[in-house]
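In structure tokens, one chain follows: the form predicted on its own.
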Amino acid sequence: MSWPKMIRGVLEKWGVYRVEGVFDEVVVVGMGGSGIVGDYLQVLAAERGPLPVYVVKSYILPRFVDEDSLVLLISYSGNTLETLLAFKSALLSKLRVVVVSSGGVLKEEAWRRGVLYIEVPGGIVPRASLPSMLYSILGLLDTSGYSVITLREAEESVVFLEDVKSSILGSSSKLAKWLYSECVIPGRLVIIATHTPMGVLALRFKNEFNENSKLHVKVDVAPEWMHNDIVGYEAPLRRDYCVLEIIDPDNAVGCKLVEFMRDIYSEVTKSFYRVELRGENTLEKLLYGSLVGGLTSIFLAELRGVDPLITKTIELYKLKTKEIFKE
């Protein structure tokens, strides 16, 4: 609920950070709650940005990344091993690098090596800091002459978020209760169905339900879904699904695609819930949906009696990373 305040803190520094020179692509490296920032930037840039954006959720940098690329390394903690390994690789290849974190080893290494470093406020879980990381990058690109979102648009999005956050609180509580009664208690698999370009938002919902609500979720995105997954419903092995639809009401084709998806799902379930995104543009719709997804996942965690802050299996993986990635 403090996202508007978080964004305003970033807007106060809009124009402070700049990358000099010319580049022909942006490569965003990050994992989990940090990596989703790259997904959002990719969608926004595809719609109106001057450069292509590639997202790398790995410790391996693609071979096409070269001196004409701008590499943005995002790790909220600054200690994500995969991102640190990619940072090391980028430096060895003498690439142009920008680091975004709240501290950690990445901050220390960026300062030590003279790499442009953008610090975001610490003290919260990475997935909750999405706006501070996203707007920091949007500000960097705008100031550097590669604008995806202008300062004015960013300011307008904060006003929008302030206006809708109270209503989102109520609608998220309602959605969580539906998920609990229709999906969790009967043991149904949650399917999040949407259309492009909102597949990134469905992924965000999934990640929030995974981490906060401890819930398995499947994501289906039209029209690609119509060319593979759809056939699985011709001879289904299970019929215990519930479907959460996410639509942009301003996207007529997208709405028709999701309606067709419902026709197919109706063969295996009668349980549907629809979230209609609000906002004047894609950025505002992504923010709106992200807040709905985040709050819903918290309410659902409460209903399930699980702690949204505790992710034991992720911590287990982090303990094993040094052994797994041992050179």
Given for the second form:
Amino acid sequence: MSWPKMIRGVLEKWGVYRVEGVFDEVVVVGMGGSGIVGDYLQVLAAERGPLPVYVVKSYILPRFVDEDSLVLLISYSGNTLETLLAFKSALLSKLRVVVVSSGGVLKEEAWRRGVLYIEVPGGIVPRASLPSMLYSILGLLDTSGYSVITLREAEESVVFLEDVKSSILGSSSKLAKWLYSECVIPGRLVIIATHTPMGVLALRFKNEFNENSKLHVKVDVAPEWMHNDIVGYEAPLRRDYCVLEIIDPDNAVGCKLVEFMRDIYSEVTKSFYRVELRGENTLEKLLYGSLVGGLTSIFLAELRGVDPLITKTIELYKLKTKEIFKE
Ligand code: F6R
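Let's see the other form, the form predicted together with fructose -6-phosphate (F6R), since the form predicted on its own is already up.
Below is the whole assembly, all chains and molecules, this chain first.
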């Protein structure tokens, strides 16, 4: 609920961070709640930005990344090993690098090596910090002459979020109750169905339900879904689904695509819920949806009696990474 305040904090520093020179593409490297910031940027940039954005959720940088690329390394904790390994290989290849974190090894290394470093406020879980990481890189790109979102649009989006915040609280609590009775109690798999370019939101919902509510979720995005996944419904093995549709009401084709998906799902389930995104533009719709997803996942965690803040198995994996990635 403090996202508007969080964004305002970043807006105060808009214009402070800048990368000099010309580049051909932006490569965002990060994992989980940090890596998804790259997906958001990719959607926004595809719609109106001047540069292609590639997202790397790995410890290996693609071969095409070179001196004409701008590499943004994002890790909220600053300690995620995959991101640290990519950082090291970017430095070895003398690439143009910017680091975003709330501290950790990445901060120390960035300072030590004179790399441009953007600090976001610490003390919360990475996924809750989505707006500070996203707006930090939007500010960096705008100031560096590659604007995806202008300061004015960023400011308008905060006003929008402030306006809709309390209504989101109510609708998220309602959605969480529906998910609890339609999915959790009967043990159904949650399908999140949407259309492009909102696939990123379906992914965000999935991650929030995974990490906060400890649930498995399937993500279906039209129109690609119509070209493979759909065929599984010709001879379905299971009928224990519930479907959460996310639609942008201003996208007529998208809405028709999701309607068609519903016809097919209807063969296997009668359990549907629809979230209609609000907002004047894609940034506002993404913010709106992200807050609905986040709050719903927390309400759902409460209903399930699980702690949304603790992600034991991610920590278990992170302990193992030192062994797994040891050469
Ligand atoms: C945990 C979470 C994870 C992390 C991921 C990478 O709260 O959201 O998805 O984001 O494990 O860690 P960071 O973001 O610290 O690089």
